[in-house]
Amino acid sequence: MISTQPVLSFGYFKFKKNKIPGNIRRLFYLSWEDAFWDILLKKKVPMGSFILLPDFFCKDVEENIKSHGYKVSHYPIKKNLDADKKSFIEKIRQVKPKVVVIFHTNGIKSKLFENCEWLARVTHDIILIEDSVHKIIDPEKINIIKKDHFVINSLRKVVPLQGSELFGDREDLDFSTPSFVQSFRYRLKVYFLWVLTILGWSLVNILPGRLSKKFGLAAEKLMLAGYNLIGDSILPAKGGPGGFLSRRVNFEKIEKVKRHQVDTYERLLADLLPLKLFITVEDKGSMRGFPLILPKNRANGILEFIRSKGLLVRFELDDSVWARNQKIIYLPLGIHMTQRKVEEVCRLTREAILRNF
C-alpha cells in the first residue's frame, strides 16, 4: 500500500534555518484557519462583513467562517482551475468584501497573480489573503503587493508537520500570536489526532498487505477527523513545537523530487488524461499532488477502482460549488514516494481510466 500523505522522514527538513527577507515577518499558528481568525480579530474586521472566496474551496472552512459571524460569497473557478479575472473583478464590485481569498489550487499559482499591478488596484482597501495551503512556500520568494496582503500555508498538506505559517509585511503584522494557554484544549486535540494520523500513514509504508491497508484506512479516518476539528475554536491558537522544523523545510530537495515525479505522471498518463493542465516548472515543484480532473459521469468508477487497489486517494473539496460539475483527485507527490511507487500509481490510474471509458 502507498501513503497518499507525507510520512515521517527527515528528508523533508534540513539543519540550516531558512532565510526570511528583512521586510517580511513570520508568525506560526496551529492551522490556516487559526491564522485567518487572528487576522480578522487583530485587523478588527466587522462582524457581518463579506469574505470573498473561490468556488473551489473547503465547505467546512466556509461554515466556520459563518460561525465566526461573517458572510461568504464566491467568485468562479474554471474547469482547468484558473480564476476568471473578469468575473473576479465584477464580484468584488457587487459584494464589496472586506477580505478576499485567492487560492493557489493544489499549489498551482493563481493566474490572478500574473499581473500584480491590476490586482493591487482592485484590492487596494481590502485585506488580501494568499491561500497557499497546497503550496510549498519559500519565504525568500514571497512578494507582498499591497498593504494588508498576507500569505498563509498549511504545512501538514506538503510535509509531515502540523502548523501554518503566516507571512506579511512587518508593518502589517503588528501583532503577536496568541498566548500558549489560549484554546489549549483545542490545540491538544488537534495535535493528538495529527500524531496518530502521521504515525498511521508512516506504518502504511512499512507494513505488509492487509495490515498496511487497515492502518491506511484508520489513518484516513483520523486525518478527516482532524480536518473537521481544525478551525472550530472561536479563538485562534498558536502553533506548537513544530515551529522549529517549520523554519527548516528543505525546499530545494522537495521541489526537485516533485518536479521529477510530475514529469513521470505526465509522461505515463498524458495520453489518457481526461483534462490536461499546463503546469509550469515552478508549479511542478510546489504542488501538493498531481491533479487528475475527471468528468462527473466517470469519476466514481475511477475512484472506486483506485481505492480498491489500496491507494486511498479521494475527491478533493468534493463539497465545493466547483465540484458539482467535475471531480478532482490528487495523486501523491513527495519525498516519501519512490520512483517505483509513482510508476505503480500511474499503472493503477491508467487501468482505472481504461476500465471506465
Ligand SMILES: Cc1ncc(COP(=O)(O)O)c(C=O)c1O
Second form
Amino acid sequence: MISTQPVLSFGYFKFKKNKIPGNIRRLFYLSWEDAFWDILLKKKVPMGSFILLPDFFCKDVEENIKSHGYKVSHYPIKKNLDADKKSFIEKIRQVKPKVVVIFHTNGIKSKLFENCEWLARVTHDIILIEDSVHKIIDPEKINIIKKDHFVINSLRKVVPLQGSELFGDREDLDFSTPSFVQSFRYRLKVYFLWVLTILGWSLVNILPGRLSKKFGLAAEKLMLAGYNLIGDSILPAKGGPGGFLSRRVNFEKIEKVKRHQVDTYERLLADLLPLKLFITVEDKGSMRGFPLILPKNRANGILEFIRSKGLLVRFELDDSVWARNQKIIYLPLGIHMTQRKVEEVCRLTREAILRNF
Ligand SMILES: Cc1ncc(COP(=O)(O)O)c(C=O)c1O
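Same protein, different state: after the form predicted alone, show the form predicted together with this ligand.
Full assembly next; the chain just shown is listed first.
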C-alpha cells in the first residue's frame, strides 16, 4: 500500500544547514497556529479585531481563531485555486482587518504575490501572514515585502517533522519563542500523537496488503486527532526536538523529486482531469500533493473507489466555503513515493474517474 503522508526517512534531510539571509530571523514553534498566536500576542492585536482569511481554509483553525477572541472574514478563492485580486482589495477596504492571511493553496504560489508592490500598498499598516503550510520554504528565497510581513509553514504536512518555522524581518521579529514550560502538556500530547501517526504511515509503506490498510486507517485517525488538538492551547507553544532537522531540509532533492512526479501525474492523467491547472515549474517542486479538482456530483464516487483500493486520500479543507462548490483531493507527492507508486496511483485514479463518468 501507499502512504499519502511523508514517512520516516532521512532522505528528506541533508547534513549541511540551510542558509538564512542576514536580514531574516527564524523562530521555531510547535505548529502554524502556535506561531500565529504568538504574533497576535507580541504585536498586541486587540481582541475582537478582524482576521481576513481566504475562503479555502481550515475550519478548525478558524474556530480556534474565534476561541482566541478574534473575528473572521473571508475573501474568495476561485475554482482554479487563485485568489480574486479585486474582491481581495474590496474586502480589505470593507472589513479593515488587523491581520491578512494569504495562502499558497496546495503550495502553489498565490497570484497575489505577483508584482507585490500593490499588495504592500493595500496592506501597509496590516500584519501580513504568508501561509505556507503546504509549501516547502527555502529561507534563501524568502522575500519580505513590507513591515510586519511574516511567513509561516507547517512542516508535518510536507516532511516527517512536527513543527513550524516563522520567518520575518529581524526588526519585526524582536521577540523570542515562549519558554520551554509554557503549554507543556499540550506540547507533549501533540508530539505523542505525531509520533504514533508517523509510525503508522511509515508502516503502511512496508507492510503487506490488509495489515497495511489497517495501519493506514489508524494513522489517519491519529493524524486527524492531532489536527483537532493543534492550536487549541490559548498560550502558544515553542517547537521541540525537530528544530535541529528543520534547519536541514533538503529542498533541492525534494523539489527535484516532486517536479518529476508532477510531470508523471500530468502525463498519465491529462486526458481525464475534470479541471486542469497550469502549474509552473517552480510550483511543481513545492506542492503538497497533485491537485485533483472534482465536480461535486462525481467526487464522492471517485473518492470512495480510490479509498476502497487502500489509497487513503481525502477531500482537503472540505468544510471550507470553497469546498461547497467543488472538491479537491491531493494525490501523494514526496520522497516516499517511487516512480512505480506514482504510476500505480495514476492507474487507480484513472479507473476511479472512468467508473464515475
Ligand atoms: C490552510 C491552513 N493554514 C493553517 C493551518 C494550521 O496549521 P497547523 O495545524 O500547523 O497549526 C492549517 C491546518 O491544517 C491549514 O490547512
